[in-house]
Every structure is written in C-alpha cells, then in structure tokens.
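Quick heads-up: it's one chain on its own, the form predicted on its own, in structure tokens.
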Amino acid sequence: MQTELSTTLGVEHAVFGFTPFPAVAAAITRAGGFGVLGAVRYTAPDELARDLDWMEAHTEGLPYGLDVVMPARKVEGVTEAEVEAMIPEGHRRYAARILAEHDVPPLPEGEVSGWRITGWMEEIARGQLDVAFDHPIKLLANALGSPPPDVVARAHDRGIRVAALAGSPRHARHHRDAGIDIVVAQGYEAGGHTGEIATMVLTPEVVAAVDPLPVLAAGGIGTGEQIAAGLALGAQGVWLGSLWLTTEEAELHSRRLTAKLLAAGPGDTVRSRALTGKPARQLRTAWTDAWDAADGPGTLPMPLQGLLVAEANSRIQRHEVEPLLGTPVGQIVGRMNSERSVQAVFDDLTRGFEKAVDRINRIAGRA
C-alpha cells in the first residue's frame, strides 16, 4: 500500500493512523504505517512530553506525528475560567438532571475530572506545540482548520509537514492557500468532528481542488478494499481513526465501552453537538438523545459545550454508566467486531487491499 507520499515520508504503507493512545500510535508506526498521536486531551505540557518521549523510545526511529486542535484565528488573554463563566446556569441544571435521572454517582473525593477538552485554547495549544517541536515529529496535523501562519512557519522551519482536515473543496483550497502540505478529506461517515459530504464524493472533489498537493481519504474506511477505493479516487493515502479503538493496545479503561463498540452497527452512531458544540459523529446514547431532544435547551457553541459536559463525561466513564457511555466513532464501527492487535489489523488491511487490486486488474484485463 505504497504511494508517492508514503515513499517520501519513509513508511511502508500509506496508512495514517490517528489515535489518542500513545501505545496505539507507536504500534501503527512499527507496523509500517504513520502513527499520529492526538493531543487534545492533554492539559499539561509535561504529560504530553512524557508520552512523546515514550513514543520516541518505542517507534524504532520510524516517523510519527501529532494532531492538535487549534483555531486559525489567534485569541489571547482569555482564561479557561473566564470562558467557563459564560455557561448559562440553565444548561448546568439540565446536565445535572440527566445525570440524576441515570443515578450517576459523583467522582470519588479528591478525584478531578480528567476529561477536559481544552486543547482548543490558545495557551494550551501553543504549550503543546512547544513540546512537540522539541521532539522529532514528522507531521503536525490540525483538526480545526489551518493552523495560524506562525505555527505553519515554525513547523516548516523544522522540516515538519503540516496537514489539515477538510470537509469541503472550499475548506481544502483554503488549506492550500495557507501553505498546508497535506489535506485530509474527511467525509460525513467519519468519527469526531465532520462535515456534510460523504467520503466517496468528497475525496475526488478535494483531489481536484488542491492538485498537486497530496490528499488523504478519511471517513468510513476500515478495510483494505476501502483503502484501494480511496487511492483509486486520487488520494495518496488514508487517514484512519475509529478502527484503532478496539485494538488490544487501546486504553479505553472501560470494558463496557469496548463491548458497546464491538456490538454496534453502522447505524448506531449519530452526528451530534452534545460532546463539543460542533457536529461530531459518536455512539448514539441516552446522553446524545437528551441533548438533541427538541424540548431540551440545545447545545452551546464550542468551546462552552465541551467545558459544560467535562465533569459529566468523567463521571459517566468513571462509573461506566452504560446508557450514557459513548465515544466519538465513525460508521465503520460496524466492522469493528473483534479485539485485535494493531499488527493484526494491518495484516487484514494488506490482504484486503491485495484482493481489491487483483479484482480490478482482472476486470481491466477483460475490458
């Protein structure tokens, strides 16, 4: 599964694997792909530095990258406490009511919420970048548009390629004009923040919009046959995220959540603002249903919603309250029906890719 881009980056397979788990990211790189560690959950620079040190020690000198969530527009001088003070009291009461209806216990005394998505904040995101640029990362990806120009320049000065996710050709052209090196065409089927256009339609549109920049296809991809389809549409690789959640190396810390993922079908996800305030595909749960209900208060814009639900999500995950328990995941969850090692996933991807290529070659030979 090689392309011009994978050859340039020095990886065996044109498979870019996004994951919040260092062990999974390192295993992706060791298996011949390109592991990309998600930084959004890190609130302290020393925690990110610790895990990037671990990555460096467990990737055998092979390339890996970091994914941040950073707004293109620079906002300074706003603290987390000041932003959190903007949350309406009615929304706090609604969140508390959902928890009470499902008998969700509080966190144990002295335990603080570990689920605060604050990587979007200027001070935290830039702290993450300072750490990242002290490590030999080869790719910096941004899930929230093009990074600020000074960040792109800092990365390029260090020989680091910059990638950005796009949900439309217009977004992709903006990335190209901002000096981005790789565009990730993320379709509607993808887990997490995603747009309105399906991967099969979006990928060739983005390829045409930013040619000759390399494009990665993302969303609804979890088999070798689907990788072959993405490359046939003009992509130079694929960006996979959901697929790694049920690998043996993943650290979900919840057997009930893993069981829900293994049992879920492609129709068991929903594109909801309940998690962050922006549309994000995730498992459909009683929590997403409550926030999407017509008689509810509605969700708040990003980043208020993420801060509002931070403690609630920590309590739900800590106590594994099954009706509310969920995670961002794409429609490919229907194919995630067994726990396998990352290497076993790559073995399956390779076999499926070879079958698809052989099938197309036979069809072409009969034409």
Given for the second form:
There are 2 protein chains.
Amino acid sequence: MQTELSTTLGVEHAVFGFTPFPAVAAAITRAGGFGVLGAVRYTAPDELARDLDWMEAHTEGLPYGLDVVMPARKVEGVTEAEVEAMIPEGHRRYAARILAEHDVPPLPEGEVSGWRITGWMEEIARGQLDVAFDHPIKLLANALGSPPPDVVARAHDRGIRVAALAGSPRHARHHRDAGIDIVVAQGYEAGGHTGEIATMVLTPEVVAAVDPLPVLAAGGIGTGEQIAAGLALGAQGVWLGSLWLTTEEAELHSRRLTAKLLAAGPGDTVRSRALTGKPARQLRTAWTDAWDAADGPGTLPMPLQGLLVAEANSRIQRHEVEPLLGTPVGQIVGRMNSERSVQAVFDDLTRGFEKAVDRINRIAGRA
Amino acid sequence: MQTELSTTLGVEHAVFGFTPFPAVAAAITRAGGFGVLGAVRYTAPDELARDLDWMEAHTEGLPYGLDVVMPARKVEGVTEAEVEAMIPEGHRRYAARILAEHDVPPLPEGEVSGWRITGWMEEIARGQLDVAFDHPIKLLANALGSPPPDVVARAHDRGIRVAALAGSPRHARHHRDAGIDIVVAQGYEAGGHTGEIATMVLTPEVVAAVDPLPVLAAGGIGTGEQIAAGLALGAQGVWLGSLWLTTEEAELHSRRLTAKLLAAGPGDTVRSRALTGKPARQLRTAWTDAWDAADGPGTLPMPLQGLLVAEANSRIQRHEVEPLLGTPVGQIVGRMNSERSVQAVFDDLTRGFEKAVDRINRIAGRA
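May I ask for the structure of the form predicted in complex with a further copy of the same chain now, the form predicted on its own having been displayed?
Every component of the complex follows; first up is the chain already shown.
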C-alpha cells in the first residue's frame, strides 16, 4: 500500500504500528511498515537509549519512530510527592478495598511499582526527547495534545516529522496550527485515550479539517479489510496499536493477560477513566467496573488517577489477579484470537487488503 | 454498486435508505437505491395504507420496503393507560419542570400529541403488517429484535425478505437463528438505537457471525467514501438513515430543527436513553442533558420513558423551542450541511464511491 506519505517516509506499506515493545516495533519496520515505539513506560533515559540502540541495530536502515506523552499544559516545579499528596484519602481506601476484596498480595519486598506517573510528566518526556534526538528516528509522535513549539522546531531541524493524535476535527486543527506534520485521527473504538467520534466519521472529518496535511486512520483497524476502509475514508495511512499485543514478540509479562486478550470479544472493552483519569478504552475488568460504579467515589482527574492506581496496577499485574487484570486495547480485540509473529500478522494485513480491493472492484463493476 | 444482494433484489445500487417520509423513500428507490419507509409514526393503519399506495404509484415498479418496530417480547393485554400509570410522579414532575424552565407552551386546544407509544406496541405493529402484506413491498425490516416466527413465515410466503438490526455479533446470530434473511449491522455512531461497537469493528464481526447471510453496514455512512469503507468491510450493502433528514423531500415540520441539523458538528450528538428508555443516538439538546444529568431522576425503561416524554416532545416540536429541539441522528450530521434533493444526494454518493475506488486502486498500485 503506497500513499504520498508512505513514499515520502520511504516505507513499503502505509501501515504504522504503535507498540511499547522494541522487538515488535522493529519487526513491524522490517515487515515493510513503520514501527513506532511507545516511550511512556521508560522512566530512565538510559533504558530508552539502550532500546533505541537495539532498534537501530535491528531495522536494517529502515525507518521507525518514537511516541512520547508530552502534555501541552506544563506543570512547573511540582514533585511526584506533591502530586501524590493531592489524592483524597477516600479514594486511597477505595483502591485498597478493591485489592483486598480480590486478595491481591503486596509487591514482593524490595520490588517497586514499575509503572510511574512520572512517565507522563514533561520533565521525563524532555529527557526522553534528548535521547531520541540522538537516534536516527524519522517520526516523533505525541499522544496527548500538540507538542510545544520548541520540540516541533528541534524535530524539524533534524528532518524528523511530527505526528499527534486527535479525537475531533477541532483537536486536529489545533495540531495543524502548532506545525504538526501528520495527524492521527483516533476513533472511539481505539484502545487508549479516545474521544466520542467513531473512526468511520472521524477520519473524513479530520482529513477535511487539516487538508492538505496527511492523516492516519486509527481505531478499529486490525485486518486488511479495515485498512482498506480506513484508506477509502481519505487517510494516507493507518495506525494500529492493539493488534500487536498478542504477537509472539510482545512482552506482556502475563500469560493470563494474553489469554484474556485472546478470549475477549468486541464488546469486552470499556472506555473508562479508571486508568489515567481521562477516558481510555481498555479491557473491561472488575477494576474498571469498580471505578465506573455509580456507588463508587468516581475517578480523579489526570494525573491523580494514574498516580493513585499505579501501585495497585503493579500488584495486579505482578500477581496476575485474573478478574482485575487489564490493559488498554481497542474493540478489535475480538479479532485477536491467536498468537503469531509480527511478520505473519503483517502478511495477513497485506493479503487481506488485496482481497478487499478485489472485492470493491467487483462491486464497482471494474473486476 | 452491485453486490449479490442488490442483484437479487433488483436494485441498481446496494444503497438502502431508511426514512419516515414516503416522498424520501420513493425518491431513493427512483434514484436506484432501495427505499425503506419507517412505520413507527403511523398509528392508524389507513394512513399507512394511503402512504404505501402513494409509494406504489411513485416508484415506477422498482423495489422498496417497510420498517416496523415489533418488540420480540410480547406485552399481552396491557392498555396504554395501564402502562401510563406505571410512570412515577417524580419523573412527571421533572419533565414538567424542564418544559417550564424553557417556557414551552401547551399544545393548542384540540391538538393531541402526534407521537404515541402505541406505534411501538405489537398490536399496532401487527395492524401495520396486515396493511403491508397487502402492498407489493420487497423487504420487511424490524428495528427491535427478531420478528416473531409467524411474521417471518408470512413474509417469506409472499416472497418478502426480512431484515433486522443488530448491534453485536450475538444479536446477529439470534436473527440468523430466527430465519432472518438480511442483518443490518448498526454501529455505535448511527442515529437511533445503537450498541457500543463501532461500524468499523461491528461490520466484519457480524459478517463472520452470520456468514453466508448478507449484511448491511449502518452507522457513520453518509458519503461515497464511507460507502466504499462499509463495502470493504464485507457488507453486501449499506443502510443510511440520517443523511435524508435534510433533503428537500423530508418533512421535518420544523425549520429550526432543519437549521440545527445543518449547523451541527460530528460531536453534537449523544447516545442517550432520554427518548425511548434504550440508548439511542440523537442531537444533544438541553432535553437530553436534563435526562442524562447526574442530579436528575434518570430515565425510565422502555416503553415508559417514551410514553412519559411523548407529549413533551410534541409540545417542543409544535412550538419549535430551540434549546430542546432534537431528533435521532448519527454522527454524520457533521457532513449534512445543505438542503438538496434526494437525487442530488444520491448522485454525490455514487460519484464519491467511484472516486474512493479510484483512490484505493492507486494506493494498491492498480491504477
């Protein structure tokens, strides 16, 4: 699949794969797509540097990118401890009660929560950027809002294109005005943070809003026919995240979570504030149910909710407590039914795309 | 656009248009699509008979269908008055308070509420069916669940195909088991009653669930490129409802409502129980906000909510009280920006479809 954008970026297929796992991102790039490594789980810049070195060594000179989380609004001079102190006691007790009801053990002695809210703070994101700009990345994506002007300028100075996610035409126009090069239109059905507008409607709305900027369709895309649909809607490429979670190269660190993903149907996700404080689609679990319950305390705003649940999530994942075990994932989870290599998944995408094109041509009387 | 289904039904394009207005349905059929008249607003069988006679006289022998609302669960021997008595006094007072806050006058003396819950009751639907089976309809669609076995049998005896709407693969399998011929997969972004799964994901899930039954994609489809997307997803046709509301042939009876639809963006709808008691996508208004408010009494189950708000809706529409004025409509309302004839809209759909096919072929390297 070749579009103006994929040609410009030098990739064989206009398929962008977002993943927190370097082995998956590299395999997507090697398969002819554009791998994008999610940086949010890195708190130490040297770990990110090590993984970006590894990516460089395993992508045969082909292009790949990095996705950071850099909130547009700055929170100046606030420490994690100060943010932590803003969490109401009632919410702490509620989190503890859910864990107790499900007999979740504490973390083993000496083990600390792996997931830190700090990955979402600008200071950390800037440290990641310093590392990223030392590596030959071709794309810098930002998951929350438009990146600050100096970051866009630094990227452009290095010939790096900048992408940002949008859930509405208004967001998309904001990105365009901020000098963004590529808008990822992320629909309601997507995993992670999403708005209310579904991909089928959002994609052409965003294309019209930022024309002539290239748009990637995201949300609900996990097969070749869904890629064909996204491209028919005017996108210059597609952005897939969920699909890679059940590939052999993914390192989910929980067999039970993989099993849940493989068994889940399209109705087994929920758009909930339980994870970060902003609506994000994820597996529906006893954990999301508890936070979304009408008789619960409700969720806190970002970043408080993420900080509140960070340790709990680490404990749930460490001990693989099945009813509470979840992850951000989109509605296409219903089609993720076997563990296969990234290459095998990618081959299915391109084959499925060709079949969908055959089908559309038959319907159009051009076969 | 020709699929196996459109060929079987004898229509030029695999585009099904649902509308409560006979003039719109007939124009869709004359334009080469398949017009489907919604029957829910008819309470008197002779009015439906008159409009079906009119349809027959204005469709040049081309095929069209009827959509009824026939709940699968029977409510035996209950009168409207008895149902009305089940509505809590607090909910009545809340409805009255919203109307008072917006200075909505009563209906003029002698005028009665046009919208009756009775259109949703089986007795009325059966009266409509007796009329429908006396007319040369080619399709009978049911908007709520599978129609009863005797209705399916009566339709099949007359060579009439039966369609039913589904919001999940499970619903769709239920329809297949009930002998339904065509499943309409109605996604989250659609106007009217919808589930949580978006069209991009729902369509292929339903196609896989009921294969080899034909599936129509519904929800988020209002342009030729969205039609191409729906067909790429494996549908044998598309089902469009919202798009016709702003055609010249539509009889909305409120210029202010038409103006609201023309001005609305894709984020100006909400999936709310305010209208019928089941989640239905509609324009977001002060009315839906009041029923969805955390500090309100909440909505009642179907059919109580519909009965509760029937008179209020008539008053709001009669007096065109702008902040409260709404209608079921999908997220594509953002693209409904001018009043045109059905034929002009249809021409845009077919032209847009051809352009989308051109585009996909270029991307696939087949141009």
